[in-house]
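As structure tokens, one chain now follows by itself in the form predicted alone.
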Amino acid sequence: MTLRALLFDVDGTLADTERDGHRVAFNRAFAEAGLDWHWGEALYGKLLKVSGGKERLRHYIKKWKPRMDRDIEPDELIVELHQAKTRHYLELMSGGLIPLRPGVERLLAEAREEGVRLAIATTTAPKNVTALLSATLGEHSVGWFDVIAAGDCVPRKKPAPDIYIRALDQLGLGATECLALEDSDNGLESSLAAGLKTLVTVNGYTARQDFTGAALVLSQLGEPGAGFEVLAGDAGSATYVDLAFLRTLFARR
């Protein structure tokens, strides 16, 4: 079977956006709303077990029961906070402070040059995807992706397979023709449930998670002269991920 498309998660996979992007934006939204909530790095790591910003807020309110000095229904507050958080996140992205992870830009360029299609499958909002791509690769880069499946376009967030199934449907391809790139256990569970072979590159929040079922688990995609560390699986003699390596990985039984 020929590798015809790469499906990328966004947060933590394309860039380390969680700690210094989404978390900071949430805290700014809380302060703006007059709430004394604060998501430190350790707490945010726990909250990342829940996919989706609005879902994360709802989980926080239910489990930690923070004080709310405002006369507003929780569902209404969640929508308001998430809208503010997205605005603050877009402002952070426009500053160009969060780069792509090593190897991402090079791999995207190789795929385009060799006719391998690109898609995104993420629980983050479409505006966040566009902001990241525009800030790191230029506004034209949004057009590199045949499909951007993002946010609330499906009823269930990861670890449900819905977002990957939607991306595959829009690509018009089967799971056996594509490879997914993820960074978290929730993302891996989602991609595997959609039938996709999956490469995982971990980050600080996900390094200790269970990635059973992944084709390979790496520290990063790497670059020539600054390679990856293999955390699980067999990378052979490769030291960084390029398209030729992904084709070899894809062809394995």
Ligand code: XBP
Contents of the next structure:
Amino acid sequence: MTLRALLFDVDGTLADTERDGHRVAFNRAFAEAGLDWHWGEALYGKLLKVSGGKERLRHYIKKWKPRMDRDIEPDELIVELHQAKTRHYLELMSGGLIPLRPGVERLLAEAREEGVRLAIATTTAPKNVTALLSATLGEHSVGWFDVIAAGDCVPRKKPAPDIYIRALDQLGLGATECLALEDSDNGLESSLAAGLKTLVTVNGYTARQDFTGAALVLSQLGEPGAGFEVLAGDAGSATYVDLAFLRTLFARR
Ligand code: XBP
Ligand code: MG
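So that was the form predicted alone. Now I'd like the form predicted in complex with this ligand, please.
So here's everything in the complex, that chain up top.
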């Protein structure tokens, strides 16, 4: 089988957007709304168990603020806070705050040169994806992706397989023709449930998660001269991920 497309997760995979991007944007939205909530780095790591910003807010209110004495319905509050959070996130991104992870730009370029199609399958809002791509690779890079499946376009977020199934459907490809790139247990559960072979590159929040079922678990994609560390699986003699390496990984039984 030929490798036809790479499906990328966004947060944590393309860039380390959670700690210094989403988390900061949530905190700015809380302050703006006059709430004394603050999501520190460690608490945010726990909250990441729930994917999706609105879902994360709902979980936090239920668990940490069950007796909120505001005359506003939690549903309304969640929508308002999430809109404000997205505004702050877009502002942070437009400032070029967060770079792509090592190897991402190189791998995207190689895939384009060699006719391997690109797609996005993420839990985050579509606007956030466009903002990250535009800030790091230029506005034109949005067009490099044949499919951007994001946010609320499916009923169930990761770890459900819905977003990957949607992306495959829009690509018109089967799972066995594609490879997914993920950073988290929720993301891996989602891609595996959609039938996709998956390469995991971890980050500070996900390094100790369970990645059973992944084709390979690496510290990062790496670059020539600044390679990855293998956390689980067999990378052979490779030191960084390029398209030739992904083809070998993809072809493995
Ligand atoms: C990661 C997430 C996202 C962001 C928040 O998504 O869980 O929910 O933290 O984004 P992925 P929104 O790794 O699938 O890209 O606030 O826009 O939902
Ligand atoms: Mg992710």
